[in-house]
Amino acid sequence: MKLKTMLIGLAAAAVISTPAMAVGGLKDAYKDAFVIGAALNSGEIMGNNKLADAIVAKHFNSISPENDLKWENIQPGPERYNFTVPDAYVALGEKNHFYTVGHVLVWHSQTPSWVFEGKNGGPATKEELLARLKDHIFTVVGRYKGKIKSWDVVNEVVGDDGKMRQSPWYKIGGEELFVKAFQWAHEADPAAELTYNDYNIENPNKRAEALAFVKRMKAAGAPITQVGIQGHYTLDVPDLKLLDDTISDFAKLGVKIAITELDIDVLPRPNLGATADVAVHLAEDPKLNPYVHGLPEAVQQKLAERYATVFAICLKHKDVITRVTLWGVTDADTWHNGWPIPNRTAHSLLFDRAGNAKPAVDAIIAVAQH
């Protein structure tokens, strides 16, 4: 039986099977395979959302910080760090024995402009930029040594054109900067999993360069141990056979795989497909926000089947998959409410705005039971 046919059959069976919630939460269903994570916003980290807290406690055993460990928040100015929320995040992970993830050290977005500015005007020199990065990594990773188990070290360095993204990091520091980022992160915490994280690397053209990048990093001495496939999907894109192929391709390089930012956008987004390019913005249009009053049953079932198929593929590769993380807890949290179109009513996650589990939750659990 072809893989696609098998997975679709398994997912469909999971969707229509008897509800499986009696086994407990998602983390219990997958306890012998990989950890199940959720990205938390600052309110959830600080304990201000009891609804989300209860869902996380029941269903997840890993957490990621949505924004609070990104450079603009944790180091907004030179020699000025803000550890209030990050410290609370790490304490939450320790208290609940979560597999705690750090996100993110090197990214072209949400990095303050001062990082790339020279002390004497103009762009920073390579030496200036490397010095700032080294300080940031040793300060942040060192502070949470042994507490944060996995770091997204380098994020989104390959463009959708299949070439290296021309970010300030790359233009000033070249690939040497990425190598040093991994090396410094390893020095700061030798036990931490170190991840290269990207979106759309299921796309064969982009995947080819991402694979080549990992090979170059390893050849240059970067202690990269994991590749993160973000998993920002729609109901139709990508063909999930590409996810299966992508996991296999990266596993051949001797790295582990994590699905780091999974969500499935059910709303129309003309000519965009599955992307996570934060630079993309479309105009607000009521026709592109059709489910303000709830998700129709047919769409709900399609969402459940889509999620079930993703988890079936991950379960197939459980020997190399370390975790699957949802990018948010409930639909109230998903970034799809404001991106790529503002003021949308998105339905991208596993729990609705009232905290109710969608049919997708039972479908995912049923996959683990087949």
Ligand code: 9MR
Second form
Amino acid sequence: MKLKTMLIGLAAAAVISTPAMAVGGLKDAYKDAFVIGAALNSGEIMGNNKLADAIVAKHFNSISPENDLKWENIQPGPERYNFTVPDAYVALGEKNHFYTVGHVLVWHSQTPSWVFEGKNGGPATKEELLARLKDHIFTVVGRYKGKIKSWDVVNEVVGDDGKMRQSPWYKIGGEELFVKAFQWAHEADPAAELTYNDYNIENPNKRAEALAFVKRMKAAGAPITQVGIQGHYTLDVPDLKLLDDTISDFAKLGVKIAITELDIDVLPRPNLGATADVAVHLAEDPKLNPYVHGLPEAVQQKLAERYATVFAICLKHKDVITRVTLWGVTDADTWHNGWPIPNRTAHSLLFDRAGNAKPAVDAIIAVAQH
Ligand code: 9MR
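Having seen the form predicted alone, I'd like the form predicted in complex with the ligand now, please.
All chains and molecules follow, beginning with the one already shown.
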């Protein structure tokens, strides 16, 4: 049987045979395969969301910080670090024995402009930028040594055109800057998993450059150990056969693979496909916000099937997959409520706004039990 037919069959069977399955949580069902994570926002980290707390306790054994360890939050001004929420995040992980993830060290977005500005006006020199990055990595990675188990070192360096993204990091520092970022992170915490994380690398064009990037990093001596496939999907894009191929392709390079930011947008998205480019913004239109009062049953089932297929593919590759992380806990907090169109009612995650598990949860658990 063709892989695609087999996976769809498995996912559909999981959806149909769900009711009695949900004993324990997602993390229990997948305990022999990989850890299951959720990204937490500041409120969840600080203990202000009891609904999310209960869901995380039951279903997840790994956490990622949705925004609080990004440069603009953790070092908003030169050598002015803000550790209040990051410390609480790491303490939460330690207390609950979660596999705690660090996100993110080098990214073109959510990095304040001063980082790229020279002391004497104009853009920073390569030396200035490298010095700032080195200080940032040793300070942040060093502070959480042994506690943060996996760092997203380099994020989204390949553009949707399949070429290296012309970010200030790349334009000023060249590829050497990314190599050094991995080396410094390794020096600061030799035991940490070090990840290159990107979206849409299932797309063959973008994947080709992402694979070439990993090869170049390794050849240049970067201690990269893992590739993060973000997994920002819609109900139709991408064809999940591409996910299966992408995992196989990266595994051949000798790196581990994590699905780092999984969510499945069910809302209409004109002409965008599966991008996660935060720079994209479209205008509000009530026709593009169809599920304000809840998700119709047929869409709910389609969502469950698609989630089940993603997990069936990951299970097939469990020897190389370390983690599958959902990019949020409940639909109340998914970034899709505001992107690519503001003020919408999104339904991308596994738990609805009231904290109820969707049929997708039982479907995913059933995949592990087959
Ligand atoms: O989910 C994050 C959202 O709250 C922020 O507003 C946004 C700003 O850039 O970043 C979102 O997370 C992104 C992640 O850090 C990197 N990959 C794409 C994610 C979705 O945009």
